[in-house]
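Encoded as structure tokens, the following chain is the form predicted alone, with no partner shown.
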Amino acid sequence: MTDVIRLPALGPTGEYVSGTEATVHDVAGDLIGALALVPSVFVTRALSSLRKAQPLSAEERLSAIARAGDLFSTATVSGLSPDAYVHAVCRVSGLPVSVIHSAAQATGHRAHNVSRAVEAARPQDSVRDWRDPLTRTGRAVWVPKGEVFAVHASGLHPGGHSLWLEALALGYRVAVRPNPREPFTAHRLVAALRMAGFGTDHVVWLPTEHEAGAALLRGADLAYGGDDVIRKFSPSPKILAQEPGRSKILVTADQDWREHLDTIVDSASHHGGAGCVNATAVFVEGDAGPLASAVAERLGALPSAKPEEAAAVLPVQAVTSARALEKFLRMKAGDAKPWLGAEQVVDELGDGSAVLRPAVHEVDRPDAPQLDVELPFPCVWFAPWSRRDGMPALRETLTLTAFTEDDGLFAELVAEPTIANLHRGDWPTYWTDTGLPHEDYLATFLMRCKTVIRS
């Protein structure tokens, strides 16, 4: 058996070990860590800790963040190796062993270019400084809306945390509520950052019951995430909540989707098809059938295995977790075609956990509500698509990825309020890069101009 890993919360001044646990099983459901629990009065403290604190440079604060990268993806922290940690997140979360290396390596590559980051988001005009010479003649001044920032983690993906990063090189103060599910990757990227220069008051990991990370939101100037907590405040200015991605693949009727088939197979099962950046519908411009039906051969191909073994390519939850998945599946899909049905989707391993293997099926118009069923295994539906059809079924889209060569077609899609990221051609739905927004930039959301004159 392995060695439980505590995780003491790191609060304004140090670590900190309360009376109460919350455990953290792996997808067998075996017992491998335990977090300590802050009360309500205490997240209430660490704020007024964080809002006293003198934030560093920005030099300073750039500097660190790129520290902690490099010590979050190769060093030892809390005690935990790389290697103990890729392990630990694995059996957590359930993703492949591939993904969480790539996840900690991102990080790291992400933490060195911050900077990159945030200045992508910052308006033209605009300077980062009142001392800024340009501000004599008067300037618009880039400055944070507030100074603490509070972090609920939701999903289960670790890459997700490498984004409020941006938060602090801009000057707040961060206080992350992690997922009790997957607590280590915010615990050691917080440990990393304190490790690299930050204060024990700029940066806190706050593991707590639901009544506490209330608080945790009401104190805090602005929040991000997407758990319980933040739906249960959402909407409101100073939340920004995660939504569910929806992502999409257009193919219109000038293309042969036989040259895109790999694109089109692996914006649905990358990084185990978990994602919100991951493909869930697929709209033709004619007969979905036959796409369909290659789609499902491919992903019907990919191998079960434990998440830890270097074959796994699919996530893996508890089997009791993986069949009410199935249930819900089988409810949703109604009518739908099952290339790729809900009977097969679960794979036991024998050990109280099992693969989600993929699914595909065929509905028969792009308005079906199947369309926006999202899971968090490689889960596809296909549709017909029509010019009649238009910007409707394409709406509410994180990624969508267009296979067209209709010029007219794709400045609508360009157009479309509610297409965060477009992508033509064979651009996965997942592709992203240093300085892109992934739903819009998070600094915009953070950040406000304000204008300066001075004599």
Second form
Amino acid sequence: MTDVIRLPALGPTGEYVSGTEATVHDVAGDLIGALALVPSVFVTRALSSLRKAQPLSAEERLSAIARAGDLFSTATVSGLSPDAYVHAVCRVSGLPVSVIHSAAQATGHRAHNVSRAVEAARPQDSVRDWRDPLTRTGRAVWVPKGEVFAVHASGLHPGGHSLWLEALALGYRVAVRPNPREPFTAHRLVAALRMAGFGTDHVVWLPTEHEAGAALLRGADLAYGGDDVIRKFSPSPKILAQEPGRSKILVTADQDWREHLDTIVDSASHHGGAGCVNATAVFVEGDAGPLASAVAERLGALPSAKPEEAAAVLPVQAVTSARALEKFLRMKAGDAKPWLGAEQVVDELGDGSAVLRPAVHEVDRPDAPQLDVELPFPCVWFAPWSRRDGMPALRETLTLTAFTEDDGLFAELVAEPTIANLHRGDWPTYWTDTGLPHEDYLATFLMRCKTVIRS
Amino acid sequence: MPTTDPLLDLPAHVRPDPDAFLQAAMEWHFNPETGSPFWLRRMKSLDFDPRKDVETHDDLRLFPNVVNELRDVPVTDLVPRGYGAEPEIVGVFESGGTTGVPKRVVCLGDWLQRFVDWCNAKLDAHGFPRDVQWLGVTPGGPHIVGKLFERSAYTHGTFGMFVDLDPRWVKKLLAAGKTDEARAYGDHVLDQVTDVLRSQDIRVMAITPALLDRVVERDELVKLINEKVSAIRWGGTHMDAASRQLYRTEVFPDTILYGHYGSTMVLGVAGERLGPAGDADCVFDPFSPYNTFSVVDPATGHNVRYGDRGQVVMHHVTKSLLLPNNVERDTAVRAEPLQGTVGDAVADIAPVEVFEDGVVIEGVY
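Form predicted together with the partner chain structure, per the form predicted alone context:
Below, the chain from earlier opens the complete complex, with every other chain and molecule after it.
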């Protein structure tokens, strides 16, 4: 058993220990960490410090973020080596160690490319700096909408945290309220940013209970995330709330699904199948049964393992929450045809934790309510689809991968406002790259253009 | 008029022997000539004789918790007959209504006098300046805190100004999920506080911790308080140790901070124990033997050990009112009482999550 990792808050004047702690347990229920909780008054004062702080120059910010990315993936930060960090996140999130490891590498990579990522979002006719000679004849200058950005982290996958680096790059001061189940990634990233040159009053890490979390939301200009506080206060124009992904796959009749089986299986199960970019529903023009059967056979063969084992590919949770998910799935599945049913979803490891094994169900119509049920493990619903059913079944989608020869249909999908990202052919739902939007560009939310002309 | 045991009429600074006092109070409240109609009626359904069987503070647990009966008892039935035909009623006060229909108690002049004298001595001990202007950011009514503020301001201070609070409305807003409206109400209150502080020579403030948290969002208000106010009395909701430490060391470093913990239902508050500077613990001592606490295991009703957390039970035993075994909506850590006092001191108070099947809403007031 390793030592308990005690994380002080990272406040505007340095580390802060309040005396009140929240504990962090791993998937087997063992105590693994403790966070110093900060009260509302601390949050309010921290945000006030952030607001008063002078940001680094754009160049300094970008180079510091890049250095922080290197530190994050390779250095000992706050006493945690990269391996110790990966192990801790793996044990609390239950996500396979390979997933956590590659997420740590990806965070380093994204930190180096944050400039490209935000530049991709800049309206093409605007300039970044009022000193640009183009403003002498009148130009749009791309400027932040506010000064202080609050992140209410909710996901267990560490990858989500590289997104708010963009706010820091754009000149915001950032306050992060960690997910109490997996606080390590946000802490490590904030600590690395401080090591790399950001002032303690530029980026803070503030674990809070609900009330102080609300103070964090109130005191910031803009906020982003998906935790309990965000859910309570959204919708609000200053809040960008993370929603379920409900990513989908569409296979039209002109396709042989056998050629795309790898992509479909991978879309459901990549990164443990726990992400918003993992496929939740697969629509097949014609009979969905054979594809569901083939996917079930492949997913059913995935091994069960503890998350820290090299063989791990499926997520692990505490038995109690795994059983709750099983019960929820059984209730939701109803009369759907189980290819891999709820009864085989929980595979107990004997230490208080359980592997969440894939679930594959088939429903008989494209508007079945099950198709919206997104769960944090490979859980995929197959449905028949026809041109007559059209767009309604395909709406409200983070990423849709379409296998079709039909340009007209694809054009319709591109035009559909509630589909955020569209892949055609063998591009799995989780695919992304630097400079591409996730749910639109974050910078669209953070920035605006203003006319500047000067003589 | 029947004779009164002098033990029931002692000035604040003279503390009676707790057991002798308790026995005198039982004689008063359960003697048909002096007791209140409420208790004389209620006595018939007790399975013990208070005048015989209640000898020490521990025996108060023989009494049932009658507090829910105070939701509909005519308040005049609560006044002991021993006060005669013209009792000096200084207020009828109500509970917050957090857990249902409000409960009512009657406060008589002799108790208020003794209680305010005790409060003023505590203010002196904590270094509150005498004869200065006060500002109260508290409910004017129907809770006792408004009356206490007024008496404190006019006896310890010269006079007080008021910004009224309606905590019941705030609780209603929060219960309905209208956080924006609750917040707007808080802003409305703090705007008024700012106005008073800008122009008036306020040196002492009484305010709730939840509003103090909101004060910190306003740089001007923090500055005004630091410039003008030398002492803050807080109460009404809880203040966690970390916040208290931040207030004392960073937000209001030169201001005295002194906390109250109490309840309208026991017509009193406990005052923060004067500790060494920088002491993290905030222990509250009630005005024993009149207001006393027990910290108990809710399952058994027995005291928890010192240092353990339990549910707070409050008792009020004076000539003016008997209200034993009032189970409060708070939990606290049981602390050793001051020497010569009975019952428990309490520390680290926190609200219980659910109380009598209603969800407790602490509120931002």
